[in-house]
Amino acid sequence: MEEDVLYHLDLGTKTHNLPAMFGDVKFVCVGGSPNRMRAFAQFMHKELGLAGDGEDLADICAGTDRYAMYRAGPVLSISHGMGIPSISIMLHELIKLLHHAKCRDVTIIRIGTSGGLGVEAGSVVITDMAVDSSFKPRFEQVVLDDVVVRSTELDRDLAEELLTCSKEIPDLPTLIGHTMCTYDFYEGQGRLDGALCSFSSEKKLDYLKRAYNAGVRNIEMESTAFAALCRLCGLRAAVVCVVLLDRLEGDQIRAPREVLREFQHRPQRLIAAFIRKRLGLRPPAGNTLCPTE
C-alpha cells in the first residue's frame, strides 16, 4: 500500500514517523482497561529509572477512543478493551506498527485478571496454552465463509522464564497452566449469576471440574486470539493473569476494592522484574524483586 492508516490507533504511515516513534520497542505489553495500561506505564517509567515521575505520560492514541497506548523507554503499553473481537483488532495495527517500524526480538505480553478453577485468589497464571471452550488448543476465525482453525500454543520458554523470575519475588504465588477462552463473562464461562440461566449448577460444576481435569487453571475471554495471531506472526509470546476468585467456589467477585486493586498489581511486578532483568537493570532502591544474576 502506497498508505497504512492504522485507524482505530491513531497512527499511520504518512502521518507519523513510526520507526523514530517505535523502532527500539522491544516489550509491548497489552491489557484490557485504558486506566490500568497507564497505571502500568507509569510503573515502569519508574522501574526502569527513567527521568521524571511519569505522572504525564502522553496517550500516542489520544486522537481515538477505541483504545490507549503509553511508552515508558523500551516498553509499550497498550490497552485492547474486553473480548477476542476487540482485542484482534488491536493486534491486527499493533502488528503492522511493529513492522512498519521495524522492530525486531519484540516480546508481547498480555496482562490481566480472570477467575480460577482450584487456584487461590490472587495466585498469578502463566498460561503455556491457551483452549477454547472445549479445552482445545486451537481459535476458530471465520475468514470469508470458510472456518479457519488455528494454534494456541504459546512460548513455552518464555512462560518458563517468567516462572523462573517470579520465585524471585516475595508474596508472588505463581503457577503454570492452560487457559480458558471464552466468548462470553456470564453464560460462555458457566455463570449463574447472568440475566440467562440456561443449566443447573450440577452442571456447571461438573463443567467447570472437567476442565480442570483438562489442564485448565484460569478462565478470560482474550487469550485464544492473542496467542493464534501472535504465534503466526511470529511474535514471542506470553499470557499472564491474576486470579480473582475461585471459580470452583462461586461466581461472583466479592473481594473488597483494596484487595483486588493489589491483586491487579501482581501481574505488572511480575512483568516489570522479568523486563529488568531482560535489559540487565538493578531493582529501583529498596525493590528486591528478581535481582539479575
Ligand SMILES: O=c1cc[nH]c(=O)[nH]1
Contents of the next structure:
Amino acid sequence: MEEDVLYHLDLGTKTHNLPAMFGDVKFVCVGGSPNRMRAFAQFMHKELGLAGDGEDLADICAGTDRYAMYRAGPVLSISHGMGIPSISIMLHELIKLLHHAKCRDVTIIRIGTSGGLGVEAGSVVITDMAVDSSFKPRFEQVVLDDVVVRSTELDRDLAEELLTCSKEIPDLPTLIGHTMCTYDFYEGQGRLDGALCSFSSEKKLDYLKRAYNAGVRNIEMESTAFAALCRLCGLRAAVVCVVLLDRLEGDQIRAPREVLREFQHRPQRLIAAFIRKRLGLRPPAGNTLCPTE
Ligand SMILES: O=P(O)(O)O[C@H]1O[C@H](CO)[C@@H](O)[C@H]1O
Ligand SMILES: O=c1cc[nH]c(=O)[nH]1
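Switch over from the form predicted on its own to the form predicted in complex with the ligand, please.
Entire complex below, previous chain first.
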C-alpha cells in the first residue's frame, strides 16, 4: 500500500515517522485496561532507570479512545479492551506498526487477569497453551464464509524463561498451565451469577473440573486469538495472567479493590524482572511499590 492508515491507533505511514517513533522497540506488553497499561509503562520507566519520574507519559494513541499506548524505553505498553474482537483489531494494527517501523526481535507479552481453576487467588499463570472452550489448542477465525482453524501454541522457551525469572521474585506464586479462552465472562466461563442462568451448579462444576483435568489452570478472554495471530506473524509471544479467584470455589470476584490492585501488579513485576534481565539491568533500589492502578 502506498499509505497505511492504522485507524484504531490513530497512526499511519504518511502521518507519522513510524521507524523513528518505534524502530527500537523490543518488548510489547498488552493488557485489557488503559489505566493498567499506563501504570505498567510508568512502572517500567522507573524499573529501567529512565530519566524523569515517568508520571507524565503521553498516550501515543491520544487521538482515539479505542486503545491507549505508552512507551518506556524499548517497552511499548498497549491496552486491548475485552475479548477477541477487540484484541484482534489492535493486534492487526500493532503488528503492521512493528512491520512499518522495521522492528526486529520483538517479544510480545499479554499481562492480564483471569479466573483460576484449582489455583489460589493471587497466583500467576504462565500459559503454555491457549485452548478454546472445548480444551483444544485452536482458534477458529471466520474468513469470508469459511471457518479457518489456527494453532494457538505459544513459545515454550519463553514460558520457561519467565517461570525461571519468577523463582527469583519473593511472594510471587507462579505456575505454567493451559489457559482457556472464552467469548464471554458469564455463561461462556460457566458462571451462574450473570443475567442468565441456563445450567445447573452440578453441570457447571462438572465442566470446570473437566477443564482442570485437561490441564486448564486459568480462564480469560483473549489468549487464543493473541497466540494464533502472533504465531502466524512470527512474534515470540507469552501470556501471563494473575488469578483473581478460584472458579472451583465461586463466581463472584469479592476481593477488595486494594487486594485486586496488588494482584494486577504481580504479572507486571514478573515482566519487569524479565525485561531487566534480558537487558542486563539490575533492579533500581526500593522499586517494589504498587503503582496507582
Ligand atoms: O485483565 P484483562 O487483560 O482485561 O483480561 C481479562 O479480564 C477481562 C474480563 O474481566 C477479560 O478481558 C479477560 O481476558
Ligand atoms: O474469572 C475471570 C476473571 C478475570 N477475567 C476473566 O476472564 N475471568
